[in-house]
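Taking the form predicted on its own, here's one chain by itself in structure tokens.
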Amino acid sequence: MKYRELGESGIQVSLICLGTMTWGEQNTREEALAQMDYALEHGVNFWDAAEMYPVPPRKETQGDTERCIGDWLKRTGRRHDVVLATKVTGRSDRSWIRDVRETRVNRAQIIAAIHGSLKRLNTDYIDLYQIHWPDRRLGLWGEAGASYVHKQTADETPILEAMETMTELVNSGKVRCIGVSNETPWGVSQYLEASKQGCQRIVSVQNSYSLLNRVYEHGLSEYAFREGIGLLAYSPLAMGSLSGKYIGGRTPAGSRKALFPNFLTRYESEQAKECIVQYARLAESHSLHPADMALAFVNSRPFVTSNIIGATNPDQLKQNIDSVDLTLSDELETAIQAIHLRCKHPAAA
């Protein structure tokens, strides 16, 4: 395994991060426990969760992902071997997450959220606590693509309020460092401004990044890199689409597309489908599995701190972790860029 520093925190995390959002929905508790055993055995010390997980979010299962991790920690006693990340839910109408009319990232709700996560996780601290998405309204998860549509909201929670609260958590010892997710260059700049006012400095931004969505490269990559903020890349396989398993309209039994078809719509435009086919053919021409090439591409970006993989079976987990040892040739890099230039960001989110 390879390791990189989490921002400027001094914490070393594995280049492959264990994503957990299927635990409690697509994966059972026993399967989750087995994934954690295997991942740590193979050097993956960085695990990412959220209070909202598993996905798709439902009242009946909310928090079960963190409970799986908490069960593992209680069973093994290996808390100090793991860099544990989780997230506080952004603005949403999922009132059941915290028994409120609307989830927000204000002081009261952040404090309520951290206490809930600590209890479910069976730990007294979280290594990286992240704001899952902003309190202000943005087009996310394919809603507005790569275009910004301003949605002014009079009651936005000030970023400074959120950061002062997160800083309290760090000072209390409940959190070691903080990060953000699904953010823009402007948003990251405001978090950094808050650090100039005495708040803890963010160390990471967790955004979608893959061969189908390289929007992060436009402005945010340089800005964050120069400021010492690492990218935690999520959906590196575009919810499995870049593995090639859905090409030609295939829908494997038990796959996310079979179970939750609405989750993959952003990857099913004609342009996205054509792009996926081109990347699959390119990988196969270099004797690579399409998933291996897609993951190796993300792993090799200098601004990526960790690549958040997600697996629902042991074979997928092994393949995803093994991608850390792959190196793309200059010829393959050039060919990838040529495809990208022909169909930029077909699944921007």
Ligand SMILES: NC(=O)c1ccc[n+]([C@@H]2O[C@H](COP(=O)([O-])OP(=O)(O)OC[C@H]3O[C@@H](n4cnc5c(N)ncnc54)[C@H](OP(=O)(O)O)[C@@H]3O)[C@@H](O)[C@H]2O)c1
Contents of the next structure:
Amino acid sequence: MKYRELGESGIQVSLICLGTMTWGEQNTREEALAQMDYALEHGVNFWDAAEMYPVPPRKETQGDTERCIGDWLKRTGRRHDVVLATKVTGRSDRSWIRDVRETRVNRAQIIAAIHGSLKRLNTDYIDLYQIHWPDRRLGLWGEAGASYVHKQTADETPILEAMETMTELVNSGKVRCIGVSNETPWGVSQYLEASKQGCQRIVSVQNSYSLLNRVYEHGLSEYAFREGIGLLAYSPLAMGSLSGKYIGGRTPAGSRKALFPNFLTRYESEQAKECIVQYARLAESHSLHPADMALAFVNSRPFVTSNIIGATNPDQLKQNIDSVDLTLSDELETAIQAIHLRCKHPAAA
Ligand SMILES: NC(=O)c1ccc[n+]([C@@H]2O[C@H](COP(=O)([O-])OP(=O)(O)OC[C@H]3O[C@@H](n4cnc5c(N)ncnc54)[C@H](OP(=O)(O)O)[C@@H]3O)[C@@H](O)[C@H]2O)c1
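I would like to compare: after the form predicted on its own, may I see the structure of the form predicted together with this ligand?
Following is the full complex, with the preceding chain placed first.
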């Protein structure tokens, strides 16, 4: 395994981060426990959860992913071997997450959220506490493509309020460092402004990043890199699409597309489908599995701190962790760039 520093926190995290959002829905508790055992045995010390998980989010299962991790920690006692990340839910109408009309990123709700997470996780501290998505209204998860659509909300919680609360959590020892997710350059600039007013500095941005979605490279990559903030790249396989398994309209039984078809629509435009075929052909012409090339691409970007994989079976988990040892040749890099230039934003989320 390779390790990189989480922002400027001094914490070393594995280049592969264990994604967890399938645990408690697509994966059972036993499968989750086995994934944690295998990942740690293979050097993956960084795990990413959220109070809202598993997905798709449901009242009946909410918190079960964190409960799986809590069970593992209780069983193994290996809390200090793991860098544990979780998230407070952004603004939403999922009133069942807390007993509120809307989940909001304000002081009261951040405090309620962390108490719930600490309890479910069976721990008294979280290494990286992240804001899952902002309190201000943004077009997220492909809703607006790569475009910015301004949505006026007079009642946005000030970023400073969220940051002061997160800072209190750090000062009280409940959290070691803080990060954001699904953010824009403007959002990141506001979090950095707050740190000039005595708040903790964020160490990471967790955004979607893959061969099909390179929006992060436009603005955030240089900005965050120069500010010592790392990208935690999620959906590196575009939810499995970049493995090539859906090419030609196939829908393997038990796959995410078969189970939750709405999840993948952002990767199903004609342009995205064409792009997936081109990347798959390119990988195969270099004797690589398409998933390996897609993961190696993310692993090798200098602004990526960790690549958050999502596996639903042991073979996928092994393959995805092993991607850390792959190197893309200069020829392959050039060919990837040529496809990218022809098809810049096939999917944006
Ligand atoms: N901050 C956020 O808003 C946000 C959003 C999304 C994800 N995340 C984080 O990022 C993690 C990973 O996201 P993701 O699950 O979307 O990542 P992904 O790697 O793009 O997609 C994972 C899915 O692809 C399939 N897959 C994985 N490895 C494969 C392989 N080697 N060959 C073929 N298919 C493979 C699996 O689906 P099937 O077996 O089901 O087909 C798996 O569920 C999550 O667990 C979560 O921690 C964060």
